[in-house]
Each structure stands twice: as C-alpha cells, then as structure tokens.
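A single chain comes next, written as structure tokens; it is the form predicted on its own.
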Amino acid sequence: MRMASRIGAVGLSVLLAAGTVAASAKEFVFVSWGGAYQDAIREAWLKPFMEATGTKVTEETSPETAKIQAMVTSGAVTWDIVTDGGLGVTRGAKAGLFEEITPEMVDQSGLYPEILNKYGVPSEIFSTAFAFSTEAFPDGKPQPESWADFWNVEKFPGSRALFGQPQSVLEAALMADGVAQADVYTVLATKEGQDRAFDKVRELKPHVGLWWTGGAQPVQAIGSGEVVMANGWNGRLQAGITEGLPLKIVWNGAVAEVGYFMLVKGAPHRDDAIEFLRWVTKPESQAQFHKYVSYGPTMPGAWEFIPQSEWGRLPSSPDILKQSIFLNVDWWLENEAAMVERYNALMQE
C-alpha cells in the first residue's frame, strides 16, 4: 500500500511537470499566403528564429479578412499573426480585428517613417514597375525609360500588358501624362484628375493584348513574345529575369507597397508572436528576406548587411527609393469601389 502511494506520487509529479513544461513550451500559428511569398519568409525569417528561440511555428494559408473577422468575433482565435499588404492591415483595423503595435511591443524606430502602421509591422516592400522585351528593344537602340515611354507606341511599338485592376495603373497614367511623382495623389484627389488618368488607360487600351490578373503571367507574355511591355510585381519580373527571360526592368516610377505583419487581436499565444515580430524589424533579419524574393528591407540599417551587387533589384534600395512613389492606402481605401467599377467598365469598352 505504501508502495502504490509512492508510485502514486511520482506519477503526479510527473505530470505535474509535464503540464509545466507544455505550458511554457513556445508557439505561435503565422498564417500568409502561400506559395514562393511564404517559402522566402519560412527561409528568411521562421526557420532561423525556430532554431534560436525554440519557439514552435505552425504555418497555415489563405488569411482573408472574413475569417480573421469570423475568429474575432466568435472569440474563438487560433491565429496569432498574419500577413497582407497595407490595404489590408488598414481594413483590418479598421473592423477592429488587429491589436495596436505599441512602441513597448515592438521598437520601429529604425524603419522607414512613411511606412509606419500602428497596426501591422512592415515585413518587406515590394514594387510595381514595368518591363520591356530586350529582343524587341535591345541593348545599343531606344529602350524605354519612364512610363512615358510604356504608353508612347509610336516611338516603342508592339502590344503592352497592363494589371487587371486599378491600383498603381491610374498613377502610372498620370505620370505618362506628365504628373510629377510628389503631385500624383493631389491630381487623384480631384474628380478632374481621375478623369485623366482614365482618359490616358483609354489612350493605351487598343495597344493592350493583356489585361493580367496572374503575377505570372505578365512576364511570361514578354517571354513569349505576346506582348512587348507589360506592368509586374517586380518579384515576379525579377524571378522571370533569373530564369533567362529577355526582360528589363524599369524602375522609374515604380509604385512601392509595403507588406505587414499583423497580431490577432485575442491571439493565443501573444507574448511569443511578439517575439517574433521584434526578430523580424532588426536589421540583420530583414537582410536576409532579399535572398529568397527580390523584396527590399523596411529599414535603412539593413543595407549594411545586404551587398552593394544586389542593391540594383530591390525596390527599396536608395537609389531605386528615389524615383519611386508609395501607393497611398488610405486614398485607396476611400475611392477603391468606385475605381474599381470605373476600370471594370473601360476594360469592357
């Protein structure tokens, strides 16, 4: 009988400290969107802070709004942080399903001011440029340099690719019609001005073979031949230029966006995807995304880490930052609907 209390007791302990160690064990569940976008962040960011904290990642995909909305609401969260770009964080907080980024949480001091959000933590920054067939336009003759250029079809003949949706077209409309960069959202601002930008995407239109909705498919239309410019998320042109594409890219005017890191409100495991999102704003972290997705760094202090031969293809670099312009959310957010209806019905013209 004293034997069995015995027994008895060290079973408990042993669970006892098995419940110890369950519940001090670190996790969080990091959801984004799949595909070559998730494998550069497991690379980049999950896999080497698993290995320094011993923290476990569980990965899931495909974090829309609706679902994070339907967690939040029901109080049944089992998502701790997710991704999406600054259209989505803004939309998001908005509903009231992101926790605020407090200084204390998380320091953002050395990142790039204008990409601040008090919701999300700016992961990376990514661009919408154009490219240009080099066959049709080779090295030692013209080759297009702004957006000017893209809708100039007498100077630089042959069919265009152009996005599927508004976004970034309407700005790079203006600025082949002569908008500068820093007035680009002033002149959007005014119906006069949206007006004018859809006046010039009509100007284009006969000249436009594809109206893309894949980020593949604009470089494999140069690629093939299909078309000889066409707008990309400039990841995607990069890649089909690593593949031995003839294309170039042209960043004049490129249309930069930001992407986010969110926290759930109500996340299971806050403390330890907080961890995380401190990890990923130090600049020998966000030095390594680079590697794995041509998509610059959030901060000026990571280009200390990054080699000067890489700087040419990441839309955050310096020199690229300079001729770029950011997509305004908050415009976007407020006249997307009505956009979006206005650019359906030209297409269809």
The other form holds:
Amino acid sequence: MRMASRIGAVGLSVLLAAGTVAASAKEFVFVSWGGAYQDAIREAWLKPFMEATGTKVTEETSPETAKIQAMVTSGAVTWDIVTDGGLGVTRGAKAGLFEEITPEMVDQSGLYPEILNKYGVPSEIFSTAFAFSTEAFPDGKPQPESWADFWNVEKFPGSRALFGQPQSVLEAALMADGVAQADVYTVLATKEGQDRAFDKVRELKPHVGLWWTGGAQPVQAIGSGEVVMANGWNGRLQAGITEGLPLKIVWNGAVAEVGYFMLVKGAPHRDDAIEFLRWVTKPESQAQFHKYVSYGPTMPGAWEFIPQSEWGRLPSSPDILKQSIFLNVDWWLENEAAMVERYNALMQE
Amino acid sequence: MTVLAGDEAARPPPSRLPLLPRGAGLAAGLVVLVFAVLFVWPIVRLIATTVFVDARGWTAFATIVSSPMYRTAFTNTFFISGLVTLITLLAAYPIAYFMATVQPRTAKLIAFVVLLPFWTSALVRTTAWMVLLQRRGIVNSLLMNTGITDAPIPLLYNLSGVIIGMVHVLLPFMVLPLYATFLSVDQRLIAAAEGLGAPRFTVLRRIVLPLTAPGAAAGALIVFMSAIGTFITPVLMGGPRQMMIAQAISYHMQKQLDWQMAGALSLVLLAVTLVLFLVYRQVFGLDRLVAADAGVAGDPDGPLRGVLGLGRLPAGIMAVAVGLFLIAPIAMVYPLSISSSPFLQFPPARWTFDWYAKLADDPKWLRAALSSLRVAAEAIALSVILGTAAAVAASRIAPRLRAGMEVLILLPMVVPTIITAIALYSQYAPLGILGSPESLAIGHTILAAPFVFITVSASLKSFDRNLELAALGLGASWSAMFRRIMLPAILPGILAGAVFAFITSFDDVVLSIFLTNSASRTLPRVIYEGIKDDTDPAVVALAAILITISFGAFLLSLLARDRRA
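Having seen the form predicted on its own, I'd like the form predicted together with the partner chain now, please.
All chains and molecules follow, beginning with the one already shown.
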C-alpha cells in the first residue's frame, strides 16, 4: 500500500507540474477518428506544427457529432478542433455546434472554391470510386471503364458490392443511366430523377452480393473473390493495391468529398487552435498529407510540391478531378433522411 | 411442470414468514434509489428534453407506425431475437448437462471454451467469421470438396450470418445459468423416480426439465433482452434485410442528430419489450417456476449422469459440435494474426509477426488494457453487490412490488446503449467526473447489474428456505446466516453474474466512447477506432494474446487445484 501511495503522490505531482506548464504555454485539443487517418494527420501536420510553434497538442478520438452535441448542450466543452466530412459539418453547424470561420481567422482564398464551407476548413479531398478485380478482368481483356460498365453484368459478369447508404450510389446510378456528370444533381433534384436513380439501383440489385458498411469491406470482398467489382473509398482501395491485392481503381465518375477541420463552439483554446487551422491551409502543409494516406490536397497551389509520379492516386489531382463530381452536401442534407429510408426499403425488397 | 402456481398457493406463502421483512424493504428501497438516480432519472431527462419539446415529437410516433422501414426493423428485431434465443436454448442444454456430469476439471475446460468468444472483440470475431463463411471461405471449400454442395452457399450478409454471429456470442449467457441449475438439481429425486420404475423420458420430462427450468428461463430472458439491443453483429454479418431497430436508433442519434426520432423509436421499443416481458413473466417468470429444494446436489457421479442412458452419446456429439462452433472462429484468430495481409486475406501471401511488433511499439494498447481491467474490476464488484442485494430483497418483498422492481432492474438491458450513453454523458458532464475510469465503471455497473440480478434470482429459487429458518431459529444473526448458509447456496449464481458483468464491461464500446477520454479509454474502444473504417491487424494480434492469456490462466487454475489435491 505504501508503495502504491508513493506512486500516487509522484503521479499527482507530475500532473500538477504538467498543469502549471500547460497553463502558460500554447495548447489545444485535437479530435479525430483514430486509426490510420489520425496517424496521417499527426505525421503530416500535428508534429511539424508542434515543433515549429512549441504548441502542445492533446489528441482525442471519436468526435461523434452526438457527443459534441452532448458536450455543447451541457456547457462543458473540452475539445477545440474536431474533424468530419461535409455532411457532418453542415449538420453540426445547423445544430449550433461549430464556430463560423471568417476570412480574418483563416484565409482560405487559395483553396478550391467549390469546397469551401463556412463552418469548416477543408483539410483533404477523398473520393468514392469503383474498383474491379484484375483476376476477373485481367489486362489485355476488356476491363470496366465507367459506371455504365459497373452496371453491365452481361459484359462483366459477377457479383458486385455497393455502399449500404445512398450517398454517391444514386449519383453513380444516374451516370450509369447516361446522365452527364454536370447534370447529375439537376436530375436528382426532381422526383422523376430520383425514381430513375432508384430504378437503376434496383436493376443491379440481383447482382449485389454485399451492401458494405465499413470502408475495409469492399477491398476485402474483391481480394477474397466474394465480388468482382465494388465502389469504395479511394484511400482504402489504394491500401489494398499497395498490399498487392488484385484490384484496379476506375476514376471516371468518381464522387469526391471533402474532409474538414471544425472549431467547436466554446472551444477552450480557440486562438491556438486557429493558428493550427492556418498552418493546415498552407500549400507546403497541404503537400504533406498524401505521403501517409492517398488523399489529395485542398488547394491548387499544393501540387507544385508534390511529385508528378504521385498524382495518379490522389483524387484532387488535375486529371482525376476532371473526371469527378463533388458530392453536393446541401442537396444531401436536405434529402438524406428520405433517400436513406427509400434506399433501405429498396435493399430490403 | 406440475408443481406450478396452483400448488404453491396451497402452501403458506413463504413471504409471510418473519424473514427480516423490514431489512428486505430497506434493501429494496436502496436498490431502487440507486437505479433511479444513476439510470432512470438521466434517461427520463434526456427523453423529456429531446422527444417532447415540440409537436414533431408526437408526429414521430405516427411516422414510426406508418413507415414500412421501421415496421420491418421492429419485426426483424423480435423475430431474430426470438430465433437466437431458441437456438441458444437448444444448443446450451447438452453443454450445460455435460458440464454438470463430468469431472470438475473437464467442466472447467468446457466453461473455458464457452467463454472464449469474449476474449475477442465483436469486430475481430466478425472478421474471423468472414474468413470462415465467405463464398470462397473455409466452410464453403470444405462443403464443396466433400461434394456436399456444388456451388458455394451464401452464409454471410443474410439471416444465417446474423444468427451464427449472435448465437456464438450469446450462447454463454444461456449455458452458465443452465449449468448453475443443473448443479442444484436434487439428484435423489432422479434416483427415487428411477427406483419407482419411471421410464427415462418421464424422468427427463417430470424431473430434469422442471428443475432446470429456472436456469433456462433466466438464460432465455438474458439472451432475448441482449439480442434486442445487439448492434454491431447484424450490421457486419447481416444484410439490409436484417436491419434491427438498435441500428436505426443509432443512425438517428449519431448520423442524423435527430434525437427526437431516436428517442421516439426507443420508447416504442421499450414499450413493446416491456409488454413482452410481462407476458413472459406471467408464463415463465421466476415466480412461477418451481422452487427446488437442493439436497444432494452438484455430484458429477450422481444419478443425473445416467439419466440419458444411451442418449448420452448423441447428446455428447451435439455438445462437441457446439463446442467446435464456439472454438472455430477463435482458432482462426491465430493464423490471421500472423498473416501479412492487412485485409486479412486467407491464406496470406506470407506469414509475419509485424502486427505483434506494432502492438509492442504503441503504448496505447497496454494503457487501454489496464484501463479496461480496472473498469471491469470495479464494475464487477459494484454490480455483484447491487444485483445480489436486489435479488435477495426482491425475493422477500410483496409479489406486487417485486414485479415493479424486476422491471426497473431489467430496464438497462432494454434501453439502447447509445441512449444510455448520451443520458449518462449529459448527467456526468456538469459534475466534472467525465473521463475518469470510475464514470465508466458506474455505467457498466448499471448495464451489468441486471445479469447478476437474474442469475442470483435463479439460484435463490433453489435455495432451501428451511435452512435459513433453522439458522435464524437457532439464534444466528441474519448476516451470519447469509454468510454461512445463503451465500454458499447462491454462489454459482453470483459467479455466473460476475462473469456476465466482466463480459458486459469488457465488450462495451458505446459507453466507453462517450464516458472516457484518450487517457482512460478502454480496449474495445481503441479496437473499434482502429478498425471501424480501417483495417488494423494489430487488433487481431491483440485478440490472440488475450486468448492465450485466458488459456494460461485456465491451465494455472488446473495446476493450483492439483497442488491442493
């Protein structure tokens, strides 16, 4: 017991010392989704920032919007920066969870204009594309090149895996049905367009062997031969390729999305956190992230710091961006509940 | 099943006996207070401040009734839970029977096998099942090579996937209570019946089944209630057609931030479950089941051993089959943990110990493991005290009050964990105790207490009240009687409850996400964060280590027994 209490006392004094240091130094709390993604953020941005500025960054994990909501509601905010995709940002902002980021706080004029969001700083661009098994469709034989091919079970027979949620799948269905990329959301905005998208998904349904729910599943399913084609998040698909799995990504018609860093309303270390947001939106910083995960930078200026040999796997590189559309966050926010319900019903038919 | 409620009414009801009614009332009151403060109040407050803040809260109920999606989800939830309960019941009987009629050492081995699933997290178990069950998986290869089928059978992403996954993880909840009642069967009754010429089937039907029924009823209650709240297994191993209501609630809570809809769905789920529970209680309730007077109990060589006659062989084969079913995915963890592929391809390109090295490199794993053990230890201690006190008190108070108390204590099993998590978070945040392992331990205590309550109540059923009366009559104090007479009798129930408490704490992700921070987060949370969208084979290596440790502990316990003997 004495040993234990001595250890306790030492621990307490260390804690107290840490407390006094922290009170005078710069610090903030950064919260993201753990795993390889947060590892990449740490290496690309947090560590260099800490070294350059002497700021102490405490990392937390699982910034579930529901937890932020509970945090803000109960008035005990302990987090500064949280991360999420576009839908999460806008939904959280509507619930009053995030502070608006003004140009005075972070200058975002150098970023791709179509990805700006009042309540979040774009940190990286990722994509939902599809990949096919090169065992099923090897080089030298016909290989799928578009969503129309993804839907073409005569020319490319075999089971498919599709995302178990409608985001990006309805877009893909319309493209497969011949809608031009630029018109996808005009068509999807109408009742007829929605029917058309759902009918197209229904057409493929007998050949969907897996409605995936986690990012690793489509890669695993192609690798194991469970399916011959799947849509999936490009970072995961790329990790499968790096691992030597027999798959190839088709970028034509990819649906790009944006990762954002948000400032929690009432953040206890607001100013130090803002300094970090500025750091992340520098072209040199933006050119670091791809080294750890295959996600692209959010500003054109970053490309001059990224070797051309890497461009082919990054969703925002000029050639790939030309063939992609951006997920329309506003439309989805408006329609998600109805679409998800209809999509669930379709999957259950 | 002849000695039921009717006969009981003819005897003087035991509750009229002077068995410390005031003490029982006091204990019951305390338990109710603890539950009210730590659980009911936060939930009521959350629901009241989210669902019924405006008119939309009421229309949410109309939406639920009219929407085919929710109707399907509710039907699925109760259908799948019922089916899982039935299958676990059938699978658990032979196992529990053999545990009670083999030598203690073998019984321990069986218990070890039954508890194996809990050393892996839900996500790791699912991954292992995928390797076994997928189209080109091991099971399908076996079936096709042996010519049983020509084409692969779809075992995953459909009803069979969900059932396999859920039965696997819920089976222990059925086996342990059953085993506890098998141990307390008065084997003289069997000997007497056989001596009087009763045929084997009659002995089974009139003696063994009724005497083990409390265990079956307790197990079925636990499995059914747990199945209703299951979340991860149906998502990963089922298809869209198997969507269950916990999934929909979590979606509205976390993705849509629509707490009104989530709260309304939870209330409907709660209402339906409570109705089912009250019906169940009327038919199979612990009250209704016969109280066995334990005499010569727990003797592995007693007449119970021979009760199946030649039927012991098929029953044995079935028990072994169930054992293999439990072990298969766990055994897969070892080869997977040294596979070079982070996407868990099997067989892999090459073998490697990289994932073990990765575990050793990152201190977060050890820290999380220690935090998990600490939280689990605290939760076990608290829930055993709370659950046992509740069970003893409930058995001594008026039957009408008892029904209310049972409902109250079983509530945490029915309320979706995500709702509990957010309610507790909102309650703890202003108090400044968030993030401490203790705040999570309190949460786990609430989740685990119902298990202890059920298992202890079941063993109290077979506790001979005359012993208690005799002890008190001979001048023993109530606490001396409890220590020397009652405690030893209900110990199997307490131990089963403690094991369930450990499992509950060690397998929880949702409460941990809300109530801990990066310093105090538990192992399941770290595992979840590692492979929710990603793949991190380090968690498979970790599972292999945990299984090995539990196996080591098992071997040690055998050695320790040898030395004593």
